[in-house]
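Take a look at this one chain, the form predicted on its own, written out in structure tokens.
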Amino acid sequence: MSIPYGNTRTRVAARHALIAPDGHVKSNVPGITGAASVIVINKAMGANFAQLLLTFEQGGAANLPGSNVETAGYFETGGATLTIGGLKKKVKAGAFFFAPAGEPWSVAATKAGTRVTLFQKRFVALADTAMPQAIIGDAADVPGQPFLGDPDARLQVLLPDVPAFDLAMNIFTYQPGATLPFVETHVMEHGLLMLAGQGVYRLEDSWYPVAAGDAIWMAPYCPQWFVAMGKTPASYLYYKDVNRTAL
């Protein structure tokens, strides 16, 4: 999408943000080499998690030690070898993964142009509940379920919806003209990446045209709504925090 010189679609407000690709600036992230790393969302914005976009060169790598941070990731393009603790697999576009807190993980032997989105947060343990386990999967193997009965708005739940997990990562796909059925207002915080298509996202009292490559941050209780527009389906990947006590 062409942007006139000196302008941007990016908007950063107190409780939401739209980050358009035209303003991306690379950061040096420890443990990541041979990649353009963009920290799209993090605590400096007011968020309680981080969202990163990594675009790898041929043979780039990520090597992250075990810590109190857990990571959910999605391969938009390309491919690599992914290792989480003792789990190792060659992956391609559409692959997703979860690296639990305490487990080292790595991405190696990347193809040129491999793009990976990461969501990272500090794990919150739940009493008398086992730690979540590492996952490597493929979104193509996860069926899309009609959202609240609407076959034109389908939700793929990528991570298990069980108490052990304190985060969720999903893909939402809308046919042209399909919408969220109502303006949502909830305690869960969101990080979002538009994967395909275009539409309009309402965040609080602002309405934003969005397209593939855009990222969005929604703070807890930020009113939100989406409509898919254009002639092709629109889809987005999103994170939310889940399954923990209200206090």
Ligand code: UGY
Given for the second form:
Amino acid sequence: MSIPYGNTRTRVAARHALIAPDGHVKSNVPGITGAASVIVINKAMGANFAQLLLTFEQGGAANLPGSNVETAGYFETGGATLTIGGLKKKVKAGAFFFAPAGEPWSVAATKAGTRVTLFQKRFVALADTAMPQAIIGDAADVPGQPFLGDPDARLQVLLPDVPAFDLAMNIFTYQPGATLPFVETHVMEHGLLMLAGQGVYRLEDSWYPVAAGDAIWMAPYCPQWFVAMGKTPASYLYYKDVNRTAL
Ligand code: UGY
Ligand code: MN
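Condition change, the form predicted on its own to the form predicted together with the named molecule:
And the full complex, kicking off with our chain again.
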């Protein structure tokens, strides 16, 4: 979308935000080299997690130490060598991973233009439950299930939906005209990246045209709805906190 000078589709409200890519500004993120790193969402916005967009040069790297932060990541384009603790794999576009809290992880030998989205949160342990394990997978191997019975709105749940995990990372793909079946209002928070296509996102009482490259933050209880528009399917990657007690 071409935007006249002095305008942007970006909106940052108290309980939701739309971040269009025209406004991105890089940060230096400790441990990440040879990359343009954008902290798209974090606690400064009001969120309880961080969403980063890393665009690597050839031979870029990320070296993150083990800490109380866990990371879920998705390779939108490019490729690299990914290591999480004892797991090591060459990955390409469509790869995803989960690095548990306490586990160091790294990305090395990135191809030029490799784009990776990271979701990071502080892990909340669950009593009598083992730590979640490291994962490296390929979204192409994860079947899309009809969402609440609609075959035109398909959900790929990338990480195990078990109590050990306190976050989820999913890909939602809509055929043109398909919608979220109702306006959701829920305790879970979302970070979202539009991967393909376009549509309209309702966030609280505002409706936003959105397209590939846009990011969205939805605070807990932000009413939300989406319709895919245009002639090609729309898809988005999103984060959600799950599986923990109400109090
Ligand atoms: O998982 C979800 O809450 C999902 N249905 N929300 C969304 O796509 N905005
Ligand atoms: Mn939702």
